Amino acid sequence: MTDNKQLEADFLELLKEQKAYQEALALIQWDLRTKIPPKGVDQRSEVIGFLSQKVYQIATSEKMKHFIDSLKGKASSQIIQRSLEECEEAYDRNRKIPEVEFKEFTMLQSKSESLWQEAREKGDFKLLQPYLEKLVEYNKKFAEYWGYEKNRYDALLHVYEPGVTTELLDKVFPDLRRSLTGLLKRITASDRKPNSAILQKHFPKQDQEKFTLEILKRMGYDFSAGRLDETVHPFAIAINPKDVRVTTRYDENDFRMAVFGTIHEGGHALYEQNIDQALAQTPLADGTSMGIHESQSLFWENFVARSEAFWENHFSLFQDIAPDDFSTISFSDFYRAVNEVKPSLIRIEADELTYCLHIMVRYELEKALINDEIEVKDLPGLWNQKMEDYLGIRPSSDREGVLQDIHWAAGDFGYFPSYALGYMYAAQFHQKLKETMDVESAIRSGDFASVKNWLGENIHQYGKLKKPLEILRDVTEEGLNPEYLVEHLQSKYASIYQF
């Protein structure tokens, strides 16, 4: 064995020691956010800061940049020069950040994570407060250590979010907006609106999961590499490629919620459990970026099953399983009630046209904490006014304000634009799609395979092969464009509206 394979295969095996302790954290973390008894949270995040450290540490190794300066450029394949080149990433990152705050940050999240339960529960955000004070704190000398170019926040996006800047999402943010605004203000002149009133009967729990159990399975989503639980805030993780578990929150009286949330859970599962086994082990086994995650639940659970098609096939199975109240209800009255455009305080129960409002308000909030304009204490008071200038809507508590979301108490500062470029992505795909297949009649005759396959062929097997922009420009041969967002939403509600 030359010295150069013998350094590949070294190099391989202490990526699967980092991957091992990887592992073990996700076990914990899905645990602490879905089975945990609170009075076990304190040593749990004994236990995440320890797995943490270790992580941090082989990742910051001097055998680390050894292997990143004896191999880069030299690499025998594609996989094992992009794993270097994720490697010295992260040990540059890495290696800004003292170890001592590194483990103190890791810690304060499991702490923040448990306790925004808590407040969120109460209504409460000064239980919060100084957990989310000290989170912001880390951030901003986080995003100092790493540096930036323009803009503080541009370093905390490039984690999610790997080529896109503030400056971009601050271009194209604002049009988005006037389009989205425009568009409602049309639907809301509409006298045609739909009656969602007759969603919101009583629906068991269990009959819930039958039916969103089912539609995961026709998606695809392999429960032999899988799991459906519940939790207060919905999340989809892969402990392994072959272990990637879903999570879902039921209403009883509004089954849309767990419904469509499933999916969208579900479509960040198939990502993951599709990515190409030959990444197994190495940092290219994961999603590339948020963004191109986010594309793909949200292509699921709004280009598929909020269409037209994706109901005449699943309306019958929907009935059999729903209580009798439901049976009285018409195809078209259904269909036009599950696409209502109504704003709402809970972004995860927003419709398709306002959910980008949601997106806004926050990142709006985020870029201004971590820029010292605006501070913690105020976010409860801004929040509100934001949420009424943008959704003509305003929250009586906090609970359904500020703490309805877990990002910033798990102190993901840059994660919520994603989101709303995801959204975008999603649009994009789904376009190409169009140009390749006839999607609507694959959905209607059921035929989730071929999407499925679609979608794993130009997007889930290459993981971090390929960067995000990478990944948009092979598929749909342009950069990011919002163009297609806004005309599938016009399109589609002109329809619904009929205006």
Contents of the next structure:
2 protein chains.
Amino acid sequence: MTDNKQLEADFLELLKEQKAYQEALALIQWDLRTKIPPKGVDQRSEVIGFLSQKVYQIATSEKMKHFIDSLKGKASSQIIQRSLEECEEAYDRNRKIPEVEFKEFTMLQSKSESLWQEAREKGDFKLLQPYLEKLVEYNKKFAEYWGYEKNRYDALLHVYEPGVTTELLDKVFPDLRRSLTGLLKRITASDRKPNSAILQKHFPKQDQEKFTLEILKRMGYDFSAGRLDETVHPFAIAINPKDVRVTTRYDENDFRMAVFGTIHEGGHALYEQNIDQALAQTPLADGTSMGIHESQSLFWENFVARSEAFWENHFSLFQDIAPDDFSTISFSDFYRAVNEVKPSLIRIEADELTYCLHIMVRYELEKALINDEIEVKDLPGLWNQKMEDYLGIRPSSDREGVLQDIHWAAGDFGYFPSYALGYMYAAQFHQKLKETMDVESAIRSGDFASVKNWLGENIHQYGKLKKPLEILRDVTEEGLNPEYLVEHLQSKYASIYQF
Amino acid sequence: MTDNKQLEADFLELLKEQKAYQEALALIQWDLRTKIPPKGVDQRSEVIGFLSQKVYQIATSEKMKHFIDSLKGKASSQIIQRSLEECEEAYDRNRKIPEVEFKEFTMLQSKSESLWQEAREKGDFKLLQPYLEKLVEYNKKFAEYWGYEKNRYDALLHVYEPGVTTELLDKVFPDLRRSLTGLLKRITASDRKPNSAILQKHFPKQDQEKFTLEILKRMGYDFSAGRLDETVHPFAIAINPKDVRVTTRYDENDFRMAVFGTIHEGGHALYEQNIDQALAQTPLADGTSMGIHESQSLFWENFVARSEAFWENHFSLFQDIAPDDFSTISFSDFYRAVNEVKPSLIRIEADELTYCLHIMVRYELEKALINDEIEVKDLPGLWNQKMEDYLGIRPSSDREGVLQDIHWAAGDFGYFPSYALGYMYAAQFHQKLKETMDVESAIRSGDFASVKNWLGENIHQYGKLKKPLEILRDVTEEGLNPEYLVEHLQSKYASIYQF
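Next, report the structure of the form predicted together with a further copy of the same chain; the form predicted alone has already been given.
Below is the whole assembly, all chains and molecules, this chain first.
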């Protein structure tokens, strides 16, 4: 037992070292996306490579293996036990890939990512195609190394959303798709459409910032443990558990970008800020999955900030801060306008209803690629066809089609479903919260503390202590269920579009 | 020979690793002083400790020793040879101190630094005294370990200003002091004093920023390889050779803080931005000493930005950007006001003339401490007496006296002389440049490029390839000579104070 005590202490010390490298890397990433002058990037990339290698070396070290073998199942606390499991998974995932293949893959990734920029700008899929083909081949190989029960794609899904399978998605997605396309038809047919053009007025950046900072504060985001900066592609990042930063982007002619974007990233940040401090310096001090993380950002963005109750409270603050031009907009026109639904080609600009349809296009294609059912060269045509089938619109160039996202070019397959899962999780959490308290009244009265505390108690605090579906079940007493999302959208849009 | 080729490649690889850690540390330092939210600091300090240890481990490794022993004197390039010498010096300096003592010293430093804050606020020297006593003891021990020829203090001086000795300073400082105090008497006696109160008008931060950004740009500071941010104690930092950042502080009621402060830090940054890229990733890619670095910031601050020629060109821009209140100030009153001389208690607020007197107070005291001629407990009284002797004013509390600087509390003895050396070097470089070109006309016409290029060619490009006194001799064909500084101040103030 004394031997194990020492071993455990040494194990925690190794985790701390790994965290130190990760903290330096996180700061570098934040800086790279917010502050770094352009000429500094090349040399900084070398540092990223060097420090990432250190993290990898620890994750795959004999020392790590020794801790796992000696301590797993005998750990003196749940935190240590779960940390060992996380480390074992990372160890296996990394060690199962032959070192030479991992290196080739990494090099391919970075070449392909930078080529993607060019291919997208030119709308030239052929430029990227050979790289995508190789990246798909590697992903298939890796899936075989990692293993799976029923579907090769499961092995990739597992990386982002452990416990979620192709079987589960194939059960859930088609129903959801039918509901969404059904709703979309009724919305398109409505003659009571909101007019979002009324929102496109000049709104100076510093005033937008003033409004969003106030909302972040009201959400309970701790500014003494975080900050807000500008960037091109907004993100939230936990540099350490008490330094969780949010970034945003301002469009002076469309405040929705910054307002809803910052609240979205603020939702991610609240998650990280409220993980139990006892998990700090372990691999458990992190969101439990991409999907659960996304559920938190979407909860605040869609279930709070796009709700009627939210604007009943905040519309006057908004009008106080916004330029005079906005003063002629009625509450009802405003609320309806920020909830406009309009099929569009670009995922990251999609509305709350059509977003999941964008995800399904990607899910079906990447699953088919990994299972050898389609070929990379067929992607552009299949993409456009599916867009037409699900959203009723067709990209006129690959730039607005298959080339719009970086994920595949970065070698990430299995990631996309997390976004749609986030929508469904969020709706399930929201339903449960409604059963616990009068959420609408709380939001209307600006009482975000009770909402934040409920999320903190039920989800945030656990970090990676619980797996995504475990959290879902513990909170909602059921598994993945798309009905709540459909109900939410149905009732919301029936009121806005009056059908 | 082939063996040496491989060894050299391995040596350069090790230097790169060390630089990678240093780059991460530099970014962390910049962030710590400009952006980090307060709660993030504790955990970040752990990361600093961890990464600093990695740098130290490389510097003192057997591997490093092996490279030094095998390659020194046989290197295939001057860059490798000089890098080996730098590494050897760092190796010896670190290894000569027993590890346990180094650890104790480091812990003492950090305790003392944080205690200094409290002691300064309370004006309570007794609080800090026992720590200072220990830090002085360690410095004396370290000086003995490192060795010296004539004076124990030389060993400490060497760390900051290699080649400069106590003997040299004792030859130069007394003459300089007599000249400065003589000038100060004539200035104090003058009845044509400038009135700096006319400068203390409200000047909005964003307008001050606009003006300083424009000046930085005109100086030739490369914004694609740097940026300007706010901080409490302004500094410049080279995170990598192409990411050299400047920081500043705005006082809305006194623009001098930001304008002259930014130009000062800009001078440091120009040095780092113009070091030969062939030195990148070696220990030579750095300013050659504290004093030469300071000469570059002072060159731009005092010899350029406080000159009449500079304002002849920039006063109209200044008045365009400054609030209307400034429009009634005449050029002559303005120029004289920014060059006001007034003995004051705080070093970092001192003017161009009295600054070196502040340094001499500190130099004499620390030299005497290290040579066992005085005791720590006597510092406050001795400090106050010397201030009265040299500047004619006496601190009423230790807060404005011996406790004002962090250097001693941080364990740094031997650092202060670099500031005064910077003044003398700058004057010597300025004199040489005047012999080469019509500097005044160039500044008047806003032709900073020729000034910047001359500094780049003669000083910046070499990094640490040349030692400070070597640079001084190569540029000016003589050694340290305080006469040029005295002449510069004499002629400047004779005109401003009309004596």
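Residue numbers count along the first chain shown, from 1. Rigid core (definition): largest C-alpha set, two forms, superposition within 1.5 Å. Note that the structure is a prediction, hence the values are computed from the model and not measured.
> Superposing on the rigid core, is the Cα displacement of residue 299 between these two forms 2 Å or more?
No.
> Tell me, please, whether between these two forms the C-alpha of residue 311 is shifted by 2 Å or more, with the rigid core used for superposition.
Superposed on the core, residue 311 moves its C-alpha less than 2 Å between these two forms.
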